[in-house]
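Next up is one chain by itself, shown in structure tokens, the form predicted alone.
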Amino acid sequence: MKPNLIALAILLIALCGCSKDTTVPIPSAGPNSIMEETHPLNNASKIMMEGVYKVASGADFFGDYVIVKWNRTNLSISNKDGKHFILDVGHLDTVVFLQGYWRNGYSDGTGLVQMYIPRNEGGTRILTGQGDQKIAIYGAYGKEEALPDQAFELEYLRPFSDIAKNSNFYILAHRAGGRTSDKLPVSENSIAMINYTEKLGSTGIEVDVRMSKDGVPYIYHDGDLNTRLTQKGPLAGPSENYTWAQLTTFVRLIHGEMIPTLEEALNFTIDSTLLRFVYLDMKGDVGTMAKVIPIQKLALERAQKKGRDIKIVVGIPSTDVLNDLMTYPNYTSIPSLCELSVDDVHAVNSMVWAPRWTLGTQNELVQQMHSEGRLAVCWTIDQPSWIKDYLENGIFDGLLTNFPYVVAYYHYIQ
């Protein structure tokens, strides 16, 4: 394509970009936020803040208990029914300040949050790392863009149990960390989403792998290019009908990001996050495995060189994909995740068995997988009552979900 036509195409994308409501606005304290004056906490101080807290004020809205957990960039607070907080934290002298927003993942509910920990009710202990963890967090929350005017108070109850702290349980987030349909501020299956999802409590991700007409593996969920996932542009129909040059030139995801190649997504995950598990959900036609497995191998080698303990597994969702894998040399040595039967797990020596959640906890089969040195994760489980049941009564090594903050709550409150 001539350069002037490329420029015209990009202009067309910009002019036709989708303007529908695709995001719940993130409330902001604005330029006068006190956080600009604070200093960051060290790791020891962050660990002291983590644990299970009783909701002393605001329980009618947020429930009786929450879990407080640091992620790579922020402090997260989660309750049992999908309300979660993403907070910046800093200190002035020995007073700790928390500011950010809450969001109800099952609705459009959101609002500002401003809190603090007084020096004599935990602030000094957090900053010095000395003394008990008797911590009180005071503040208020608001709704939408309104100033926080509803009292919200947390009291430290207990640390996380050894089960919660020491297990290798994986909180796996769908579509690289979250769905576009849940009105998140970044697009599903994007680099931006991979960068964002740890704020939601995720420790691993599932990504959807397809292959362009000229053989480049990339991540994108739907079979077609559509205005659910992309801004309006000149291309339509199956994404696999287009070359990678066409996809990168003419397609932008709903929030403006480019569709990433699988290699870009894996390299970013390894280099720039603390995520520990990547599940490659294979959506492409026969022959995709031959293109994906070398990328998987290079990514695992990259992770090893960087000292990253991360699992990257090719998914097997159907017999067609199973047969495609079995045409690859030494296929039993390829790290894979099989959604099919236990017999199929054995046929290709999958590292992970991943049954759908509607089949139940299946503890006997999961125990069999464990006895064989394999992992078992379950997909895709979203309702809080089912998440609670699977964590209390099941023995899976991880759950795939669209609501990682709910899984985080029920995992860490054990």
Contents of the next structure:
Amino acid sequence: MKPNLIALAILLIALCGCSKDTTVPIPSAGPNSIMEETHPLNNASKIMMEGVYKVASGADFFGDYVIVKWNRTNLSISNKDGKHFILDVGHLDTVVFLQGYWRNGYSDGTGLVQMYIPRNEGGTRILTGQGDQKIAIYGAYGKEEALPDQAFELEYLRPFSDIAKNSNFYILAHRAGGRTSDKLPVSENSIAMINYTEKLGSTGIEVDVRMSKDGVPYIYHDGDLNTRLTQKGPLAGPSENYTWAQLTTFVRLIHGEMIPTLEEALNFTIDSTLLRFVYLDMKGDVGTMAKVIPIQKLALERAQKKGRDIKIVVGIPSTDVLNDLMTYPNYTSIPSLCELSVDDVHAVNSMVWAPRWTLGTQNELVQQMHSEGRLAVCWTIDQPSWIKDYLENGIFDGLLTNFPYVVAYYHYIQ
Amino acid sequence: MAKRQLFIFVIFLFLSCTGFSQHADSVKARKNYYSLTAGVGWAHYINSLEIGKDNATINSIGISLKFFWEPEHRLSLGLESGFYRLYKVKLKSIAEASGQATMSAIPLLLVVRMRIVDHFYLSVGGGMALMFNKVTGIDNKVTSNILSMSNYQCSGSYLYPLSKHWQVGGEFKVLNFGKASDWMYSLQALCAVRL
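Can you swap the form predicted alone for the form predicted together with its partner chain?
Full complex below, order starting with the chain above.
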């Protein structure tokens, strides 16, 4: 009997393992929205809301402290273990209303959030700059699609420290801002993800560069077209086997977006976001570099014309790519990020050194990079405890992660 | 001396008899066979496409070829191959060029077959498949070969003996190609020969 039960359990696990839930649904307030008649906040008001807050109610679920930070479009709240909020904010008179959802990045947990800042407990100060420094945010959170019914209250503790505010630290998000496997509402390596990632706290992105059969660089992670990243379509096998017209005709990413060309991705990043760093992870075959470098050059010129302070670097993940870069004229003047040794960094005069996180904080080498006028970022670090350790004990200029809200928490709470 | 010669003669006689007893029966009853089965018929792809679902041709001709070792028991062991076109999808590109993508497969499966009742067999098999993805009409013709490692089939077949060597019949089979979770079924006419 027992072997039969074990066999049945294995069968059930296998069947459940076949589930293809590609996203955690974003809860919506629907007709219960509190934002209907509110007005948007101006930039001065937004900045006044930012800082470190104590969780006065709901600490058992969200921890003792959170950081509150505005991004290009929304207010983000992050805690230490991956729970984060993406909120719309508006005001009516001098009362500030907040509504959105929370999500646990390490699980499928999510729920609706509705909050407000009363007039005499921060609302007036946020909207007029006058009054008491105290800000209290009252409200509730729910779970799944349920209306908020659990008390949640935040008390303003302090502004961000000068270290957090003034450093040029990069929070780099993997795969153009987030992985499809983390069940985000948009596909990895898509324009939609580049547009979305700042809500998660990112200030830069890594994109995976491949080249089509007819020489068009595009961004896509995996070695082949598969149902993990794309909707089931008539093409299969390595995406590089197909021409760009064939890919655009027969392939859609998992949430329906088209695979973007590298040029489209860079132009969107420059024109429509505040992201400050783009790491071009070269996944393609030898020869891809010669197509990518002119696109990088044009993008940097475009950014300069628009007054955008953005770094766009070609990644060097292997000696093959390093050798490929070294065949290019004036390769030492090409902004690059080298994942290899410090000697290789010197050989191609990379702007950024990017060691694997498992090699440790390597403070002496990072210090050496700084003294040579280079940056050092570390990849790909996901565990909250390690992120905390690297931010407290390391001196990297940025961390590449799949969980940018956790890096944001430990960076801004310094 | 005579006793000694007689003893040797008796021993020789015994050995001779023992040796003769190892000879095959005069009526030969062969208990192991090898057989070759060919099939051809209708193949239907269970349309799970999300891109081009409404523009897909999902019926085609499927061909199978099986080689079996058939011992005296109910179970037979064999290898199965064949050729199946899963689907052909026609779509227009952004530039309004009309293109089509075709997916075909050649499975190579290890198959176990069991005789349930006379002439009726059930079989299951697993193995690899070479899949061919061909795109035409948009830019140059492109063929991409993909190796799919986890593929399965199960089938039921009926084989009616026409003679000692020849059998004809039919088969219904379900095939799974694991690389992109493709399923199809096929109804085929069979012709088998015992070698």
